[in-house]
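One chain comes next, on its own, written as structure tokens: the form predicted alone.
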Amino acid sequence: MVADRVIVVGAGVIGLTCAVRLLEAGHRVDVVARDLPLETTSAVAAAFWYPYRGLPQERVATWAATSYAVFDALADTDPESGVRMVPGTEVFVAPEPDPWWGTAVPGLARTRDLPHGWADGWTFTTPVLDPAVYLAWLAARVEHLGGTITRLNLAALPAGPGLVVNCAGLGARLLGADRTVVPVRGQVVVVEQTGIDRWWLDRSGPTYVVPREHDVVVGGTDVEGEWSRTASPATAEAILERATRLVPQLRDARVLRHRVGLRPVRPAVRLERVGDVVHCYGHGGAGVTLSWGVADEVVSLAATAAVSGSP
């Protein structure tokens, strides 16, 4: 049964896709924020496809799976979108196991091309984002299916009439009342694109250098229970060091600019109904890879009967 009404609270990619998922269901669509999707932690991100920080493990890699779906097509169909499918490898100093989300990349295999210093590791190519301009894709793509984008500062979740989806990352320690949800920080250097066309990922740093058609992410952190969004210079040389390391070829990219952004995680995704609020939160750092996959099952919640339940 299509809901009257459901609001979605946040604006990030998350929210935006659930928005887009329920408003193509025929449901009347309404996204309330604080932040405007540009200025959310989705706009900060590197933005490829790998699950990072989210749990567990066997939901995640449904999701994702779902999701790297939608984005080869994107990338095929829409350029618009700001989606492309770039080739990378992942590079460890040690044997891995086969990761436990491979099921869900097409074509994943393992390589002895490797950078010196590192003694295993595995390429597989995966969808790649513009996130100013997927973010912009995706508020359009709400407003033309009839729905609405609005800044609001929520003190508590809307109390209806119609349904809540609850997006609001972070915020949800607040909005959700849930303090298991806590900020992993990470920082970035964007630099010119010096003609980078693969990605590189070390995930112990974690160090990655994940290249876009007009500049390249280097990054990051994971520092958890950290809320500063204030860039720091000593972090940001030890990273461009790190991934020199991986990638010399950026050794003499100039630096655009920094960026900060605090990672959403909590010790498992919650996606699940508790009356007339589908929570949809904590997605860590793989809030692009799963966001098209929660999207259908929030679809799916909002068509369900109301349930009781707690975070």
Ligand SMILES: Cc1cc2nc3c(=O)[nH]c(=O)nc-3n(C[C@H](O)[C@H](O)[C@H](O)COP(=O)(O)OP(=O)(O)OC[C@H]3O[C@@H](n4cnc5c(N)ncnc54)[C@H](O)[C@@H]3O)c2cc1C
Second form
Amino acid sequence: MVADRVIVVGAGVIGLTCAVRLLEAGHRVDVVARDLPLETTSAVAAAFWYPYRGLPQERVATWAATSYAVFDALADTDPESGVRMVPGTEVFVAPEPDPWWGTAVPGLARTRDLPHGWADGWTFTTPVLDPAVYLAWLAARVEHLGGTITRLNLAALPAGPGLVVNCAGLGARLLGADRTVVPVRGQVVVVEQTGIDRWWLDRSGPTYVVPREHDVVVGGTDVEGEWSRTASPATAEAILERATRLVPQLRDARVLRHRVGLRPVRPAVRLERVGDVVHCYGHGGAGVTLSWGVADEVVSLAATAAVSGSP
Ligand SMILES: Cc1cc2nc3c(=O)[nH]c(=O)nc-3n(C[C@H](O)[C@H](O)[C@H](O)COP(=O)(O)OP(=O)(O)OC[C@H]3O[C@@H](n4cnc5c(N)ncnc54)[C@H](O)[C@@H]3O)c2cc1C
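The structure above corresponds to the form predicted alone; please provide the structure of the form predicted in complex with the ligand.
The next block holds the full complex; its first chain is the one shown before.
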């Protein structure tokens, strides 16, 4: 037995993925959102699988592992999803213990093949997706499965009937009356693809270079409590300088555009059911990475609510 109707608030990667899984489970789903998919923070993401600034660790590792498997399968079977598996290297200036999320990634291995100035590192192959392609693919999937996506700026969560799934990201400050969700500003520079075929990450900057099919995302910044979405030219210059030290091949790459997004960071992801509302927000710098894992859990919570008929 499933709920008659589910309203999903939010059309970023979390809302759309939850909508897909809820539709697949037999629910009737309507997505409502102030920003449509390509206008969301999710559209600014790099976007590669990496559990950055998402907590708590045990739940994040499980959700991330689920998503990894789904993306891996998509890369194999559905090129239109915009997902590709790309090898890369994470580097450290000092020796680093094994990562807490290591079991989620097949084939993670230490490497000595490091750029000058870095002392430790590991390589693994991870899903990389082009968010413009991927979010459009997810939205098409929602509609293909019979769901709807409507622009609506809400002052409060809808009051049923049926279940409401709150995937409002940073908007949960208002819609969940939750001041523990804070913006963590991330600026990136998108440059032309000059034949870069590996991703690189130095979390300490953070500095990252993520090659997509037609361009390369170069990041980044991580400024807590900062609300401005205007790109700073000085910051862009500093990002490119740091990234070029890591990947000298970037030196002559033409800049295509500058993007800024506000990560919805929370001390821990909120994923719980309270009455007829399932809250699912606060995925920090890892919304893409956690999306399929949390969506499965939202479906379980929705089913529990329907079976018990409560409250
Ligand atoms: C520069 C940058 C790089 C990143 N790189 C990565 C990466 O490589 N990998 C990764 O996994 N993650 C990455 N992230 C993090 C990722 O983008 C976020 O975790 C993710 O986008 C959160 O998704 P979301 O759906 O919760 O929120 P959002 O994408 O922000 O969507 C929230 C939705 O809720 C709606 N909403 C909010 N308030 C209201 C309201 N009052 N009424 C109606 N609708 C409302 C919005 O309009 C929107 O549709 C990055 C983030 C940034 C900024």
